[in-house]
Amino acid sequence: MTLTPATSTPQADAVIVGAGIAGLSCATRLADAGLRVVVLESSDVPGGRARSWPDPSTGIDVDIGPHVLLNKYPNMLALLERLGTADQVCWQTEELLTVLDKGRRLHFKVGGLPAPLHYVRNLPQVLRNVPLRHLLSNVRLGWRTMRSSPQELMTLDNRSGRDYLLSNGVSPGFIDWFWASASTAILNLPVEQCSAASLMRLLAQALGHNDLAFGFPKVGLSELYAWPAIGSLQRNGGEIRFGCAANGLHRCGADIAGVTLAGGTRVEASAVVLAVPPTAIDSVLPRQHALTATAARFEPSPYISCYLWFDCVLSGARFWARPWSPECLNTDFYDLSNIRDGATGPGSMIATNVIWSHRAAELPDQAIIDATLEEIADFVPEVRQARLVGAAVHHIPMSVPCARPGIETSRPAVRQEKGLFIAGDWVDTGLPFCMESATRAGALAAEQVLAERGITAHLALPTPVPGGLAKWLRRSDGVDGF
């Protein structure tokens, strides 16, 4: 692949800063529309917080951390369809999730009855671990959530998840058993620290769909979307330039005229899209810019991911989880040998995630590996007889921004001023911080860039609307989303 030298200064219609999901989502759509697009990426690989690379010791592709897709990700799935890689996702349709709890495997399934009654089929096994009174303590919460409009749910943003759950009568035991795990696994933040609005938006979707399914990439994330997107961009005349860090906006008078690079070179364009995480905004915008202050409110949620290779196949499971506990490290486990088509080596390749990883931040990598092996053995005892032939520990400073109280209503708009746009999972997309939010943000930014040129385009697909009984109970305010 031939890349433009970093010293060139092409004239472009739009320059995209950042080659992650949001940046590439935006760039490919603008290039498809006939615009001359230049993408600047500060690192030497694309993908941002959802990237992959060959592991140095095994040569096998590893992701920065294992990621999960949902079948309710219309924008992400549409992007994969356009790129021709939609068939590289392994969908788990037999069941939604297997949870190892108190030595028992709980197999959660969906489907059958209309939402939200589709969870009834799981009651017999759940009642072995959770008293009925704890389950029933959620009835008022579920009813209120199904009745609420998206805007009404957003009014809860100033409250913590745990405080709101308790105020609705949810038992502390159920909060510790279920809600603590749900908040950590999905919002990457403890339930007592997360926004009630973020948490209840998730509940509204869970109660409104009886056909949820998890999908796992069969290839590394960069192969799934990043390199195919770059290929599409280049076929349409666009450019990708690695090792190019933008360190400021270039203006002509008050108007946006492009960006400046670290060496002083300018890349001139009438539109600039900052597709970078909030932690990188202050490296491009001046301190006095309003967006810089907004971005500073978004705290990163760190995680640690382990990749372990064994000399034999350990199980037939693709994915399992365990309830969050302060005494344990990992929350989710993936046997990639059962997901990827023969590209993981002769034995099992297991990946795990330590979410909200502050408790493991000071541990040496070997201690993390040892603890992870013990936690895998709880589900797959055969691991004690297997030989570990390779291991890698990835320390990731930011998975997603922390969904703390007040942050949902602080999420900025895509269009900041004439010629300046932002894209990323943290902008106001109507979605939680996730790959789908980043993809949709890229599409929304592309719409706005085109609108300034007098071109009307509908590129962003709407967010899922709850169905089943929730469809009839829910008050509408014209705003949908998770």
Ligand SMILES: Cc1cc2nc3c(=O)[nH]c(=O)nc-3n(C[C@H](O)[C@H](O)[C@H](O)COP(=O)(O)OP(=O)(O)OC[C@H]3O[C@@H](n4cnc5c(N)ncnc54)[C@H](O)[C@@H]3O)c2cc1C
Contents of the next structure:
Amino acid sequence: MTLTPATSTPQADAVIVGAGIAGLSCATRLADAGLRVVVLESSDVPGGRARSWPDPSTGIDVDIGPHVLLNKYPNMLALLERLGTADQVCWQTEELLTVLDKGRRLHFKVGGLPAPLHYVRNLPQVLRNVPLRHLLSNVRLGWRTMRSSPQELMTLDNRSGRDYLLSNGVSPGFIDWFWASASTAILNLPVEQCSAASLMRLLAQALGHNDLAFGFPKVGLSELYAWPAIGSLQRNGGEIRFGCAANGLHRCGADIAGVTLAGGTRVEASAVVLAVPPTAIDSVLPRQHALTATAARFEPSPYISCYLWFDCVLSGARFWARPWSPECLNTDFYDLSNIRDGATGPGSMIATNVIWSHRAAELPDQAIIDATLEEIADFVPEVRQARLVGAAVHHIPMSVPCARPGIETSRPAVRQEKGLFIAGDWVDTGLPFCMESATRAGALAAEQVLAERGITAHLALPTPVPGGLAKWLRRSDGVDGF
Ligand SMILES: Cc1cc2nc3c(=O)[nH]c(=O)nc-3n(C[C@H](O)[C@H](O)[C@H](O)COP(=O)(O)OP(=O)(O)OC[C@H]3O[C@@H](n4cnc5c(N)ncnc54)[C@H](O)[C@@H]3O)c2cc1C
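Previous: the form predicted on its own; requested now: the form predicted in complex with the named molecule:
Once more the chain from above appears, this time first in line as the rest of the complex follows.
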């Protein structure tokens, strides 16, 4: 791939700041619609928080940290279809996931009965680990959530997840067993600190789909979407510049007229899309801009991801999880040798995530690797006999912003003013902070850019509406998504 040096100042229809999945989703759609698009990326590589690179010691592609997709990611899956890489996702359809709990492997399956009864088939094994009264303590919460419209769920935004669960009669034992893990794994912060609205929106989705499935990229994330999106952009006459940070807006009078770069250069365009995370908004917008103050409220949730290579094949599993516990580090484990069609070396390549990793921030990498090996051994005891032939520990300042109380209702709209748009997982997409939210935000931003040019386009796909019994129970308020 040839990189274009950041010297010329082209006239563009739209300039997109940031080549993460949101920026590339927007750029691909605008270039498809015939607009001249320039993408600026401050880093030397594309992909942002969903990127991959060849590991320097093994030469094998590693992601910033392992990522999963859901079959309820319509916008991301449509983007992959458009880019011709949808077949590079390995879908786990035989079971939803395996959880190692109190030394037992719980194999959670979905399908069969209509939602939410599809979980009933898991009862016999779950009851060996959790008393029935703890499970039953969720009935009122489940009923109430299935009845609620999206708008009603948003009114819970000022309450913490734990507080709301307790007030609905959920037992503290079940909160510690299930909700603490769900909050950490999906919202990336503890249940005491998360927004009840974010948590209940997840519950509404989980209760409303009896066909949920996880998908795992068979290639590095940059190969899955970033480089294919850039190839498509360039074929459509678009341009991407790496190592090129925008540092301000360029205005003609009051009107948006492009962005400025270091050294005073500018890229002129009638539409500017800021597809940067909330932590980088102040690198482009002035301190007094309203969006800068909003963005400052979005606190990063840090991760540590480990990649470990072994001299032999250790397991046939693709993915397993452990319940969240303050005493342990990792919660999710991926044996990429069983996912990536042989591109991981001769032995097993296992990747793991330490979510909300504040507790491990001061640990040396070797201590993180040792603890991770112990945690893998709980599921794959053969690891104790294997030789570790390579290891990489990635310290990641932000996976996603924390869904703290009040954050859902602070998420900004895509259109900020005439000519200025934002995209990214954190804008108001009706979705948790994730790749689907970022992709949808990119599509929404593209729709708005086109609308300002008088072109009507329906590019963003709606969030799948909960089905099964939830479909009949749910009150509708006409709001798109959940
Ligand atoms: C370890 C990890 C695991 C995750 N797991 C999952 C998962 O399993 N499933 C899931 O759906 N999501 C997951 N996520 C979240 C997902 O990666 C993010 O939600 C998504 O990638 C955000 O994309 P974005 O385009 O909004 O932002 P970003 O990826 O942050 O992209 C923004 C881009 O803007 C660039 N930029 C910033 N400032 C400037 C500037 N001034 N000028 C030019 N460029 C600039 C940045 O360099 C970056 O490339 C995970 C994230 C991490 C880190």
